[in-house]
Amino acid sequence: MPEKPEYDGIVIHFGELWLKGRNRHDFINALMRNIRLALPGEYADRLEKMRDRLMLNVRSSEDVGACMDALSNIFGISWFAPFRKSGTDMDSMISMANSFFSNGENVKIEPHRSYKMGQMTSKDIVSNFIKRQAELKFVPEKLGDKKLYIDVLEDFCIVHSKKRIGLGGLPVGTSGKAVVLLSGGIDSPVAAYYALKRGLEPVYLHFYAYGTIEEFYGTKMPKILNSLLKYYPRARVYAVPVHLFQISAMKEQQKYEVVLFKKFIYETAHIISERENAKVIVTGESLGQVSSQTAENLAATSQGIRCLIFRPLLGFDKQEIITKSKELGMYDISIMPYKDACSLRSRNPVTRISPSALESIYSRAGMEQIPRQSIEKASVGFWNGKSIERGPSQ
């Protein structure tokens, strides 16, 4: 016979979805979603759902480790934690919970009834673990170092005693989609993952001034999007090339070059917003941190969109941005020199302009269709940890 798992599953709980109302469960059928296709593959039919909760079934206490890792990016779970069964008697209680423990350490016992018809409380259990301290190797304290878990159903108990916290937020795809513009800065990784933990599946739009998509496959690029791409792995991109544009803006003065592609970033994203079912634009603007993100540079650039735009860093400053993004794993690759399409460095950028002055200067520099003629030179497809997959849009 195989030698029996350390563990033999991970309870899996979610918080802010229980706030959900008649449409609860397809918030919860879209969290198995998105943990399956982040799961190993030979897990996914092993997760089921148990009420107020789910379980992954596992073969191995091997096997542990690669679904926590997993399950650790994934939005929509509130705590996880490896698991065994135990029988809802005492003596099958504290016959596992020793399995836990070494001798001497103080544990605070933290049992929770799902099942409510059963003989003991919690109350009940407590005591019966302080009364049977001889037969137990560790110490039960109210002030316990560590805690033992014990939840019980109405067939099994399931106990644990390592939690761990997770993302919280909304399972992606349940706030619909939206096209998240991924500039190679430090800000607007940022602004994704915030974007993707209130649910919205994002169609990511990179703006690149290499002359082939082959010399954007060799750039930091490709790490930013694996960095995002664990914590929603079907994620589609537009790379659309900015050279039209470039030739473009040579017939304004300099000064209007960042308003200029600050427009023509817009209307890219709304043009491809309406190809994707996409009702959100999210970017990572931060109110007054550069020229083209004052008050009215921001309104004028984004006059004419006829979708929302999220701006999740709107109130952070730099220093919370880096922080942030450090506590993500993405600042050193952010940092990487690139070639950047957004980084245009005007001498005396123009840091007010109105909506109908920048309109006038748009058409001026005959700009209306370069959006359109750029998305007709982009790749477009999903994302496949290394290129661009074409492929037709869902």
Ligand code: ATP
The other form holds:
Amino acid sequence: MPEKPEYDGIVIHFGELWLKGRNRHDFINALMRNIRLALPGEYADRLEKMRDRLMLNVRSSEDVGACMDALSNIFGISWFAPFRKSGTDMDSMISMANSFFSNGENVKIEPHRSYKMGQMTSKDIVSNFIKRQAELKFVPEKLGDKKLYIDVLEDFCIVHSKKRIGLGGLPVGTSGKAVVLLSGGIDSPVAAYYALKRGLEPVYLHFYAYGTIEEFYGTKMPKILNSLLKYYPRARVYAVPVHLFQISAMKEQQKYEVVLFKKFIYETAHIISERENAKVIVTGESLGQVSSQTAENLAATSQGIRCLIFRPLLGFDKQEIITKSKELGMYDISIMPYKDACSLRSRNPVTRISPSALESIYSRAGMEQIPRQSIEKASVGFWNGKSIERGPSQ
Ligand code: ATP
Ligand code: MG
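For comparison with the form predicted on its own, kindly provide the form predicted in complex with adenosine-5'-triphosphate (ATP).
First the chain shown before, then all remaining chains and molecules of the complex.
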């Protein structure tokens, strides 16, 4: 059995090295804030920045797994690894290296000098390992299947062998805020994931067709929100009842219901974006997937919305979205039964409506005030894993 090393901490590397100046500063600050939010409580104070990396000091080997799991859900991390510290001399490096491997393993040694003033170059380090092979439990090999990373700093080395690839992307918040239209379906939670990945801080907006908010809490929607919470735990939520819309929509022919609903949800999202200081609306639409998602209908329903609308899944096939949803562990929740907000679905919805035709049907049905009136009836606040906690906007 290999000796299990007691790790000193976890080293965290962020990609996007092209970031310069102020951008870089904001990127790192947001990343540190998001890591602190995600880590188990007592770990918030144990994160520090050290040149081009972050280091998390762990208290015990048992905590390493929980911290690694939290880090694996944070955007902006390119890779991370549990490490041990060693001295910068060959004796220390060799004895530390021996603690990582079992007898006879083939190991490629990958030194990296972050501090260039020392005597040894990276090549020297590798050739010293080879020269002193007799002292090693493992076999240093150019093509070794295991890797030993030695990052040489001024006073110590960071030694590790198990790099874990992070989610990449940008830290949530670095691209501003977005109102994310989240339904109970398969697409929008995946769209939300991609929006967060590019640094958007979500304000989730959901329209529900249940009688009370307590009934809504009893549905699958809390599970959908929780599946996104791990990527950013401080998300605000607007749960808006849809009955005012439904009463209005009954005045119109069924074939218009879907486009009216779309216009209604965009208008509501727009008002919320102003309130929340969000510059973007995100949806799970994909071009041509269903009748409401033709280019004409997308244009008509979003006409007049003075806010950028991002559709991260625009070019995805349904099967690709399903594959991603499964990979994210969301699929089984997304296919659970749910009462659709747009319940009267017509068999023959309009596929091509002009903006002016939709506008006049919308006002004929008396919908102009419905978004504001519905927001007044909304439950708003931070999602705590079970319910919405009322609290001030950030
Ligand atoms: P999804 O799988 O995300 O439900 P969909 O394939 O069912 O999408 P639509 O019903 O046309 O497609 O909805 C398109 C988008 O409109 C959704 O991806 C979502 O962003 C938004 N949306 C639909 N219904 C709701 C709702 N009840 N609350 C909030 N947003 C919604
Ligand atoms: Mg849907």
